[in-house]
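In structure tokens, the next block holds one chain alone, the form predicted on its own.
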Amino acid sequence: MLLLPISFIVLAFILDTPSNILKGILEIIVSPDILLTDYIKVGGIGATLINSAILTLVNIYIIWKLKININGPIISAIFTIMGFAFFGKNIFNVWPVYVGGYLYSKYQKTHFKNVMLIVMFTTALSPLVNELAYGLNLPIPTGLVLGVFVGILVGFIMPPLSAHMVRVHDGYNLYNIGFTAGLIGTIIMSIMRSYGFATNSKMILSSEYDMFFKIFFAIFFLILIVLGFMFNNKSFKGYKRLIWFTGRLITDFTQLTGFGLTLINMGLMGLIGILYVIITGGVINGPVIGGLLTLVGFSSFGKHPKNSIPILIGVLIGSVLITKEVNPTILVITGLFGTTIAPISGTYGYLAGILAGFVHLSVVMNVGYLHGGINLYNNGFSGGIVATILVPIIDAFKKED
């Protein structure tokens, strides 16, 4: 897990100058971060890579310090943070959430390591900190205090809420925190709008590093496959068994099949992700990198080709039939992140998966308004809604059969 963030640091100083990196990091910190804000466009390539590397390495250090075992959920959380550090999470706006989670652990008299995983995913709402601090035209000291306070509050209330929400979709939405964060974000945004504070959606995207990142990540995903092959006694033996798991929460491939096969699956899913970007005619920018790394991370925790490809096909079919014009980046990230509902196809078959992906595209393009773009896991919110509605219907027809 250290390979990628260290590579980012080296690349940052090859592609950019130290002065540009420092200036870019400051621009990222003071920029409102609601969806979609590509840090490569805001602060430059060097600052974005350093932002991602720092956030990833600090989280790995905390995990090591707390003596948390590396497993599927932790790998998925690290890759998710690494990816979202390209478009929404930065070295300023995530920490109030951690403070909130720490205070919750003290309140409940439990060790912080027991809520660390939830806290890492809760940074989905970290743009709220920036939006309150810089995006509402409040005096900066007032905005900063308000942003930090609300960030701490979100970190404090998320652990009990997320435990409850998983029962709603019954484990068929892998981004459970995204579903919960979407509901919290909807309430917060409703309150803000009631008092005259509104946010406007953004579409700040880069395109100049498309080919570079396609080659870079393709090499990295191949390395994962080679490492997995070596760890698995120089074979792919057992992979057929892995793709027969439904992926429904909680499916930890590191425990069920071992690290070797998990790495092979992560690398293979990464290559499928890049192929999907190429097929859809999209370019790799900050949000797409977030989608790719999240896809790869959750390939240690439920996703594999058999349950994910039907979702991608469903999204593609939806994009062809839909009358509304779909932005290429939206189409790409909806497919990549939309695999959050892969357990539906894993459980009910590929036709159900295609249907779920088809519905997901329409839902995800409309739910963003509810939380005003402050929930970075918009697909997790949409996926929770789709799974909650679709699964009981499929069950009903299945029982009749």
Contents of the next structure:
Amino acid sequence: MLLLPISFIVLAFILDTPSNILKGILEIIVSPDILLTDYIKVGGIGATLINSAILTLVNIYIIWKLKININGPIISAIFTIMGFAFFGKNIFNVWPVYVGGYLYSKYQKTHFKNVMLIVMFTTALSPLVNELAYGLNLPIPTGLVLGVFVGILVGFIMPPLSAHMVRVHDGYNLYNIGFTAGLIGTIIMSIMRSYGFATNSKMILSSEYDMFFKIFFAIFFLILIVLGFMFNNKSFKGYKRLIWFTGRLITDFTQLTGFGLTLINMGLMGLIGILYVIITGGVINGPVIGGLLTLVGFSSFGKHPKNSIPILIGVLIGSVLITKEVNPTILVITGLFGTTIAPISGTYGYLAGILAGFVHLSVVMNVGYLHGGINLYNNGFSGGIVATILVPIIDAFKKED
Amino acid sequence: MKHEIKRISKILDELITFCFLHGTNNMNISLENHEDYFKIHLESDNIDCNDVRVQQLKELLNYPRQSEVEEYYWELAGECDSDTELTLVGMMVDKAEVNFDGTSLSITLYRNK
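Having seen the form predicted on its own, please provide the structure of the form predicted together with the partner chain.
Whole complex next, starting from this chain.
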């Protein structure tokens, strides 16, 4: 868990100067972060790597302090934060959400540990803090207070809401908080638009570190496979059993198959992710790194090649047939994040998975408007809608046993 | 914990679904509400012991209690009629005793308050 953030820190100081890093971090902090804002473009490579490393290490420290076991959901949450720290989560905008979660735990007289997992994922709505603070042309002190207040409010309401929303799609959408945050974001954005405040979607993307990150992450994913191989008594034994699971929530590979096989699966899925980027002709930038790391994180908690590849194929088929022009980065991240609905192919077979991926591409390109880009887990929102509608339909065609 | 009664009901729902999915014809369930803990006891006949999930029952129900996972996912328990969430049930209880006698199954779960 520490390997990647520590290597980010080392890389940051190799690739960039300390003064540039400091300047870049300040630029990241004051930038509105709605989708898609690539921090590599906004603040530079060094600042982005440091931003990701700090967020990851602080979260690992909180987890350690709260004595939370490292399991599939926690690994997923850490990798998700690490990835999204390349395009939307930063060392300023996530903390109001934590304060909100903490206040909720105090209000309900429960331990903060109990809501920590939800709070980590709730940082999906962090851009809301920056958008209100810096994006609406409000006086900065007013915007800051409003942004922090709304961030705290979101952190407070998310624990009960996210637990409830998981029933809507029955666990077939792995990014459940993306679905919940999408609905909350839709309400907030509707209110904002009603009073004349609007956000404009962005497409701030970098491309200069494509080959560097392809090599860097390929090496990291290979290391995961080698480590997993060592932990699993120098074998891949049991992997066939891992891909037998449907992946529907909750499928924690760390507990069901052990850490060794989980690491092997994470590394393998990462390599498949890079291969997908190459096949689609995309470049690795901030959002794509977010997609890769989230894919790898959730490969400890439901995703594996058998249930994820059909989704990737479905998205690719959709991109060929669609008449609307699809930005290459959008296509890449839709595939990588679209594996949120991998449990559909895991449960109902690869044809259902291809269909789900195909539908997901069209839905994901339209739901962003609803929340105005303030929900970073746009694919989780779309995946929730697709799973909620598609699963009962597929089930209707399934014969009774 | 908030919704404690509903959480207990969902654990029961999950156990009932599991037994139905694995061939039971007869189930007896008892629930005790003690000062410090809940005790759920279930006896079921005619369980298909060849099924991989039945063989894993003891392991699945004995996962360490994980309140942070429970807080997020507890509402999933008992929601699906074709799949089971025994891992989740394992994370929602502190101790599980599972015994087989031929095709008869006995499960006792303890959940601390």
